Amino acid sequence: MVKEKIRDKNERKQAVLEHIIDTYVRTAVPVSSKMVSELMGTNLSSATIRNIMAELEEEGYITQPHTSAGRIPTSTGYRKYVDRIKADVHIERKRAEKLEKEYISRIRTIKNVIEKTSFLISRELHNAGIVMWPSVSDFYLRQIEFIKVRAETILAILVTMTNDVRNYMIKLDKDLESAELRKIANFINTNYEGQAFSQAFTGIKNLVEKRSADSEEITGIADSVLEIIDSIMDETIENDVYWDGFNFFAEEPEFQNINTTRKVIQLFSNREYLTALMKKELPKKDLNIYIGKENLSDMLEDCSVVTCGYNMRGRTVGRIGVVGPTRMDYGLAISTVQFLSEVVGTKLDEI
């Protein structure tokens, strides 16, 4: 019986926290006990709510900007809220269908998917949408070609199964003839089409290093092949980040604060940080959420970042996400990012 009561109480407390967060997210104004009391269907007076709110403040979930103001959630408060809702957040069928339809036209390359997705995230959530490309080494090889640009310099062109194209200028120790280059390209194209670049490259390296019989066509120039492959592998390991909708920040009331503004601009002026942030979480497919001060960088201390990995052929190869002020509709953000990460996965597999 005692246990029962405690659970009741905790649930009520939780409900209060949720109401505070929901309305604060909507209005950007500190929430009063009276407000919460009205929102809770149960007829609890504001005085009771005040007691509960005092406890919530004690526990660090909410805080007062000043004595005679209502409460606003802390990072910890948002965290508790998010941890509670994240498991059972689901996108509405209608929204899901509407979003999926946006991918119908002109989605032929990964680039198309990346751009469309960051656009959709920013439009739907009114915040900056960010998308990390798969590393080129995770793409699938359709074709590789080498062009001799001048003595000892070649241009390697990688065409992926998704029709994205990458090129790398490579300086070699030894000069190669166009015919030799064609031989190498031919060897790779016939034996490795459809494989991931990383896989293809390690495959080639193994074969060449072992001087395997399968690679007799290129035995004479084995060293150069290894040199080429190594150079390309160096370049293809990077994950680029693309974003859109930074301007939505300017519309948020948080933007009144010059200091916050400066930090956000700083953030979006230096590519590296956002890239590092997403890269760190890359291997996992899971949803990941950093709220306010949970972010290690000052630049992000007034922001939250919600990201989720996406798969290509069953492997997690990139992440998509949203960056916005801490006062963010986490439910919507989670459901949208999570859903779109699935869509990105399917689209990538479809093309």
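Moving from the form predicted in complex with another copy of the chain to the form predicted on its own:
Since only the chain itself is given, any partners or molecules it might have are not part of what comes next.
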């Protein structure tokens, strides 16, 4: 009997917290006990709700922004809420069908998929949609070309089997003439067209290590080939993370504060944290949610990030997600990001 009472009390507290969060997400206005009482009907008295809210505040799940105001959720409150709902969140069938139809026309390249996905996340969630490009090691090679820019610096132009074009500025240990660069490009294109870039790297590395008679073709340029391929594989590209919907931050009341706005502008100006975060999460496909100070960057202490991995040929090669205020609709964010991560994988396999 005692256990039943404790369970009921905990359920009441959870219900009150969820009403506060749902209402605050929708209105951006601190929530009063009277408002919660009206939402919950006759289940609990106003006095009981006031007592529960006092307990929730004491436990750190809600806070009062100023005297005589209602309560708003804290990051701890959002975390408790998210941990409770995330396993039961599913996208509605009609909404899923509508989103999938968005990919039917004009989706012919990886770039098309990434741009469309970022746009859809931002449009559906009214926050910033972020999509991580697959690693260059996962691209399938159609052609590579090298252009000498200046002494010891070249531009590598990589064309994938899906006609996506990626450019890499590479600093070499020694100077190479244009004729040598053409020889390197011809060797790679002849021997590794249609293979994943990582396979090309492994194949060339094996040839060089063997230094056998069948690798005479590459002997004179072996070190230069490996240096160039290795540089491309390790390159940290500025647009590793593509994003859309930054303008939605200006519409949120939380970002009317100049200091908060400045942090968000800094975040999307350099994107180093978001890129590092998504790379760190690979190769796992799991859904991850970072709320407020759970983010390791001060630029995101007023934000939440929801991410999920996407697959290509059965392997997790990138991640998609949303960045918004901690006052985001977590149920909608989770269902949207999870569903679109599956769609992205399917479309990349089709391409």
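Since the structure is predicted, the reported quantities are computational estimates derived from the model, not experimental observations. Numbering follows the first chain given and starts at 1. Throughout, rigid core stands for the largest set of C-alpha atoms superposing within 1.5 Å between the two forms.
Peer 1: Can a Cα shift of no less than 2 Å be assigned to Glu193 between the two forms, given superposition on the rigid core?
Peer 2: Yes, Glu193 moves 2 Å or more.
Peer 1: Taking the rigid core as reference, does Arg262 move its C-alpha 2 Å or further between the two forms?
Peer 2: After core superposition, the C-alpha of Arg262 moves less than 2 Å between the two forms.
Peer 1: Quick one: core overlaid, is Ala179 moving 2 Å or more at the Cα between the two forms?
Peer 2: Ala179: C-alpha displaced by 2 Å or more between the two forms.
Peer 1: With the core fitted, just quote the Cα shift at Ile144 between the two forms, in angstrom to one decimal.
Peer 2: On core superposition, this C-alpha lies 5.9 Å from its counterpart.
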